[in-house]
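Given as structure tokens, the chain that follows is alone and in the form predicted alone.
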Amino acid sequence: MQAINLIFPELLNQPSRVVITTHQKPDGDAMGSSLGLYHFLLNFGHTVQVISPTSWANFIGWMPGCESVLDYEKETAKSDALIVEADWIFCLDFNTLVRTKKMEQSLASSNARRVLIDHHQQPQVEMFAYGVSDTSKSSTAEMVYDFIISSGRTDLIEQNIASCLYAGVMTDTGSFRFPSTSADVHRMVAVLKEKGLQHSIIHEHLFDNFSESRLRFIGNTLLNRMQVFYEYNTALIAIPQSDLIKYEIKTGDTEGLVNYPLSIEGIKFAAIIIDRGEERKCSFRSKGDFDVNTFARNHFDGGGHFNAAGGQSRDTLENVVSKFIKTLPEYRSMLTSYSF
């Protein structure tokens, strides 16, 4: 994978056909991200078309552009007749092919030149002509901002473009509250506020924007659904189909709930694990030392960041509750010994 500043030339001054995409169920910082590098691109003659592997949240679809994002599994020929016809695909807040799903034979098979510009750990760097993967940024809408000023075109930020990176980078930082919000990250959203950026629009988009039954549902899921074992500074929410379904939760619906249990007192570790019917989807997070990016890889083929990261099982809920819970005695001197 060689340096993603040498594509600047033939990029900035040849028209080229691009698509962009990110990982499946894309969050604020995926779709964000994507969205702030194609209106980005616009500006220099491109044909650009963002491509999601799924379906995306509700809450994120006020974005600008995100009304002609194609949904991969609804618009599959189109897609791939797009990736066929692709002379660079630009491949955003992933970092292995197999997190795009559906997706990931087509962008194997593609000829175009495969840019990555990711910051989780581990990336598939045989897979891309280009890129940059750096663990130390807050979000891939740093990178998209970072990628944008190495470009010489700052000029070119305009609204479109700080809302859309805005939002990723907030979303991806807690709301600027995780230790990756560096200095950088607050110069970043100077410079878009300064651009004519409107957060507070942005804020109640993103988190003003639910239904009363999802409210409901998180009351449900605090109050029936969450364990804490004191014994090892850890919670986990562990929800079954039948709440879904019960509560009408949609794509976007259950993102952050994994964080509510990290704002009790003593708890340093928490996770949620949900029954999506085909697999059970697991979220981890963490304060301080305890690395739930290892944690995840070890035990349920997963990976992310040192304090979030994801994982997934096809065993049922009930025995991967157990298999959790039966590894928190092997991390009781990382989890009880508190350190920041």
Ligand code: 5GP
Given for the second form:
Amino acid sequence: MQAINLIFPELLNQPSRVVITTHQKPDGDAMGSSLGLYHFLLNFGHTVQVISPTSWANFIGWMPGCESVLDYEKETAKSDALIVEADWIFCLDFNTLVRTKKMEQSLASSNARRVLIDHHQQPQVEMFAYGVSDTSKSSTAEMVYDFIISSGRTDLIEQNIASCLYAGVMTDTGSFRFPSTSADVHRMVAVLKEKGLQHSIIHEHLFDNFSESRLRFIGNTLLNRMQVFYEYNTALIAIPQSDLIKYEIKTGDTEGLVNYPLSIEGIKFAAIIIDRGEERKCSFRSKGDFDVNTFARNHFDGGGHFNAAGGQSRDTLENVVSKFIKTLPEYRSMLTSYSF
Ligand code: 5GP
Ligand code: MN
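Okay, that was the form predicted alone. Show me the form predicted in complex with this ligand next.
Entire complex below, previous chain first.
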């Protein structure tokens, strides 16, 4: 993988066919960074198409440009044709092609030059011609901002780009609270504000846009589905599929639930396991020096970041829960010593 800046001479001067893609079930950063780059690249006469491997949550739909995004699972033939014809494929907020699910084969076999912009650990570097991978970055949105700055075309940042990039960085920093929120992040937001960013509206779109039934689902989850293991400073939420049906829970409605247990005093490690029918999806979050990326890789076929990772299993919910509980003693000393 060569340095990303090498693509500027051609990318900024020669109109071409560009596909931008991201990980399955895109979150605020995945979609925000993709659409931020989309609006930027449109300025250069390119034909640009964002393709998401799957559908996305309703709370993301307000992002400018989202209405033009293709859902690969719904428009496979059209998406495959664009991938085959593309000159460039930008891969944002993921670093192993398997995270694009059914799109993996098309991406792998395309002759386009694949360009990586990502902040997760252990990138599959051999799959990308150019790219930047930096785990110290708060978000892929911040990295798209850096990319725009390096291109020398900061003048092209306008309200659409600012909204998308702000949504991305805000999502991935837990509203600017995680340790990855550097001085550079705040400087970036200052520049976005000067470009016309309206941040309050974005917070409303992302956090005050849910159904009554979702709020009642959260109430039920915290009351009846959470177990706290004080001897390991750990809490676990396990959600049966019947809850998702009863409360009409849609894609994205469970986003952020895993963070609730971390607000209990002393809890350092939180996990959620959701029975999604075809698989059991896990999310892990930690505070301080407990590495959930390694935990997810070792036990739940996943990965992510040091303090936020995910995984999955094909086993039953009951078995995944009992496997989780059985692994805790192995991490006892790490979980009971607490430092930031
Ligand atoms: P979430 O728990 O919100 O789904 O994901 C937390 C972080 O871990 C995100 O950065 C996400 O991209 C990453 N992640 C989630 N699931 C997986 C997985 O199955 N494999 C890998 N490698 N990363 C994951
Ligand atoms: Mn991200």
